[in-house]
Amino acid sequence: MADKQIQDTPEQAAFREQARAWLADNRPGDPPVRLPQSALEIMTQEQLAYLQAWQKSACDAGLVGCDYPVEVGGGGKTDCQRVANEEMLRARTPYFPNIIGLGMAAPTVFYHGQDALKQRLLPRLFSGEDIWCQGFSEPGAGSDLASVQTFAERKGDKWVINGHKVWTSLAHFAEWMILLLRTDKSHKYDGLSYFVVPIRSALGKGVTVRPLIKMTGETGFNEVIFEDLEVDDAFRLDELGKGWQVAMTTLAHERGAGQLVTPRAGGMTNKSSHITTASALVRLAQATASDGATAADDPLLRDRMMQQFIREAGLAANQRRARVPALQDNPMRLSLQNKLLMSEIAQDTAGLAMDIQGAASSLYLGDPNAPAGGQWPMAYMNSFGFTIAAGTSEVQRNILGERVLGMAKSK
């Protein structure tokens, strides 16, 4: 639904009308297979094909990459991606499969890549024809990202890459990876560089992708191993040794700061399903009966559900504030708050759903007696990943305390 607190410009109003009309006629039908709750958990070729076709259709209609320049495959508009996102959310469309490409790779390539690289990569990224993944975390470098050890050694105008990345969502389908690695072992931060790497064409020729099975049974995660992979220096973003600064662009968009700059990240608000909301909790509680009453009649549960409504309203207000330049005294303040709050609200909502279901919360997908088709236990287990990804909640609080509030550094 359109944000009534922010008046559309004439361009945005016209675009909103166009987007709403197109979505009314072109919203995709029901998928032929069950879709995971998040784009990051796409497991089968059938799931991917359905979602890729939807992203391509929306891209052709001008609903993707709206605020990027036309010469790199964008729409050349001003703050219209937000409008497209709102209208797709309103129409309850499926999510896009290329969430990492849209939300993280696109802005990073746009701000740090050479013109030829932008023109080559961004159009197929927007259309979803090329899926992207992120090569940041390693077995020994998670929250301490600057400790990555994947190493690239120069060989003429090429680089030879060796190393090991982990928790790499969508790597099993990805054509390209955004890759933070080390090009100088003598400097922690200044020894890092940033590349875009074609990994699918290199499978079995320097790249190995292995699935990591989660406790949910999903296999969206992978580990990626590089063994003497050669890539052209043309795939390096920005200057040698500036990888940490480029990575900050990626992380800013991953954590939500992309909403503060133009062009927007191009990411979609419909990243995952609509199940983990306070409204969905109410529907679940009304449908859960015991001893002649429903869970919605329990005053303690009603109070906890209302608390979730209040938190969601506060988050929405914070997101509106993030779109007002005059309120951006510190670009990290609202974006980090939003990431922190969004992930913890989703986790608490799913946890409350488990309490509402009681013993039935142990029933999983495929069990005909599972409430809501077993989606809530899945959401609860997956919620822990969202409080870890893009920096754990503890890391977010440390950054907010030290860099926003000016508190002493943690030890």
Ligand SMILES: Cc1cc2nc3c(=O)[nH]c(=O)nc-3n(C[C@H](O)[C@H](O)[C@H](O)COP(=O)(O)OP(=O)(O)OC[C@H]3O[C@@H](n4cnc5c(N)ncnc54)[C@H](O)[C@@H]3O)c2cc1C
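We call the rigid core whatever largest set of C-alpha positions still superposes within 1.5 Å between the two forms. Keep in mind it's a predicted model, so treat the numbers as computed, not measured. Positions refer to the first chain, counted from 1. What changes on going to the form predicted together with this ligand:
- After superposition on the rigid core, the Cα of S143 moves by less than 2 Å between these two forms.
- The Cα shift for S290 between these two forms, taken after rigid core superposition, is 2 angstroms or larger.
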Second form
Amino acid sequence: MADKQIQDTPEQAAFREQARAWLADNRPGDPPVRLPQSALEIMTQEQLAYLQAWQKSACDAGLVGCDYPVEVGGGGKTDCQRVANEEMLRARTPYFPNIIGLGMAAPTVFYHGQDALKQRLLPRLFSGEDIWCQGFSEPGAGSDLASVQTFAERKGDKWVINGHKVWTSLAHFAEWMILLLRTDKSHKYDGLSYFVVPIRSALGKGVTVRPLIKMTGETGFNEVIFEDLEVDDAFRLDELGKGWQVAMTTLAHERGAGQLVTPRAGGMTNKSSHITTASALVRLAQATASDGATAADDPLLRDRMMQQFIREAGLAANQRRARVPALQDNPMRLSLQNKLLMSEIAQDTAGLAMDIQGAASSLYLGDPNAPAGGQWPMAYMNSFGFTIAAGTSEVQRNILGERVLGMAKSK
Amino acid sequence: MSQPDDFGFNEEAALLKSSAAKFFSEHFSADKLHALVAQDPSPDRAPTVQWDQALWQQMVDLGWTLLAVPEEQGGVGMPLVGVAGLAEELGKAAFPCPLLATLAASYVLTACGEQGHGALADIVNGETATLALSNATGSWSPADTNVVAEAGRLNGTACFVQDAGKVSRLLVCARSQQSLELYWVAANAAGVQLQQDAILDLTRDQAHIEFRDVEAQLVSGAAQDAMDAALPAIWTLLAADMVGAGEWQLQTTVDYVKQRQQFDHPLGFFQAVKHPLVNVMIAIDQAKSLVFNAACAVDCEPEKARQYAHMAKASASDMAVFASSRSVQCHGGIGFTWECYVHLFFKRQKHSEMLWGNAAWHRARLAEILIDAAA
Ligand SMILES: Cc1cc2nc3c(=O)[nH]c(=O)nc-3n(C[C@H](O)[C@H](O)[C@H](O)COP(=O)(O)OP(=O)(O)OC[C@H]3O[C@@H](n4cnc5c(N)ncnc54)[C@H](O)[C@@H]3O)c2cc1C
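Form predicted together with this ligand, following the form predicted alone:
Entire complex below, previous chain first.
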């Protein structure tokens, strides 16, 4: 891949060197337990402890929140998170556990919270000491997010919350939740408000978290019930009735189209983690016997593997082109494709891996003979989490068709 | 070597692209294209060469035919990323002219070394050129040429020669007793017989050319090497043209589905229309990003140029088929008529798709690099 250093500013170049040196000495060793494929499937305290220790050390080294101001626990740098991310991926580190916090809560609190709240919440968010979760979806409100019914009623300078959230990733470990709810039942959009809520301290006192089991057999997301939970008005973000606008900041960052680059680590390869890439497919195909040759000799599989290489290279080149104004006419056009492409490419890569494996793709994690420890079927199933969560692929296509191409809004 | 993050798309490149966009939007609308090339709808019409030579002369005067000629040879020596921006605008206008053919010949001639300098000087002096190398089966491999060279004289037939009716010079691949060679010939030289093909694409012309004892100037005794060096640039520019044409198809179709109402809604309201058009946009963006990635590799990372150019042409070819299909389908009955301009781009894209190898061919070559060579 391209070496980004050519374009680095002096600040970025110095920072890159520092990051690279630190990572060379401090990249964590192999985890003591099997890690899930992403932070959204963290099930046990051991998994969490290993990943939290890593996030804390990366944060202390200045690799998390680089572009946020120093006053809120950031690095005070300009466009250096991208550099940190590149270096962490290059060093093949573990991923960060506080994925909702870093990707969604931090920019939302930063752009819409009071100064005191930012200074209180963001440092422990960056370090991973406080895990965050996102309370948006409800049984009756998924793609049509603005129809959420969880309600907060005013009681002096407090609010009393009642409602039911579902699919809440990481709620079982979370200290804090970003919460979209209703403060006015008569207006669909303008009746929404946005809070940050300490849920861990309220467990059993107005908050119940129940795990939900995923199709893979893993846990990781939950339902969260609010029963007369009292919350201080100081935990409200932005004005009353502005919840939808605040949620747009969250969603833009969630989909990779926000102002602030999300701190992102990953790439560690060992027996307990998994990389869904086209080059992994080639290695798999070369190791898979098929009709007296290997699967890498099958012309149809070769063609499909090349399609995945091309889509991956296209996405990487999109991300570069998104930073060259002269090569695009609409600034949202490429960034709004990011999440859609990433999730669909990963899905097709994992699906193709199972086709390459043939009969052996029937073997799952518990089978000693499963190729790659059964990680590919698990990756294939988990990929649907990503084409559903954070706005389904269908919703992403609506957004692209409406906001970028200007076609009429679908109902 | 490695690529700069911004593809090396500098101010000069941006200026060329925006002035090309302005040039075509001022001088060559789709109305003009239709009036120029679509006079005769009869399916068995005789082949003709339809183009606006006065407008072409303006492009020559702007120096666009010299972009691929190195500075030392009197040309501009523009990096490929810059030229690709121009090719994209050319494709968006579907302007019939021998620009891509002349640029392709320039890249091959540049790869010929000193022997190619005379021919490059001809291009600097205003001559235009196209490559004559395919045989009757349409092989894109120079080694399959049907033309034979003996003592500086050519015999045989080259097929599928692009824009042959618009150029003044031919760059011919021929086999001699010793090697595979390249020759520079005037298109009107004695013994050159050009027969226009009756093709689908109204925005190009194509011919098969018979050489009967034609005297020709040798420009390379290592045709395969020269072609190998030039092909990534040739594929990339064609893919850039396809990206531009795809963008025209997308914008034209989106405009139509916003305005046409059925069932009390504009067509674009319906997701069976909306989502495929979004997919067309995604396909265009992938191809476009891969075009600039490939062009940048030609400029800065030559060891990866072939790999990335295969990706660009494969991606552009699949996109072209898809964009064409949706452009006609989403226009409904009107899209099926001669009157509606979408067929002009449909046909140009179909032609471009097969030209220099379709998507499956490029993926098969890519697999040789990414699987077999890596094994
Ligand atoms: C792994 C995972 C983790 C998640 N984590 C969180 C979390 O931490 N916090 C949180 O709040 N939520 C979370 N979610 C929930 C997620 O945001 C929702 O599942 C998603 O928004 C879709 O809503 P839904 O499930 O109600 O499906 P529905 O909205 O009912 O959609 C069902 C199907 O209909 C399609 N559809 C719906 N509307 C349209 C339309 N207008 N046009 C075309 N097609 C349409 C959808 O694309 C989908 O295919 C998570 C989900 C998953 C799978």
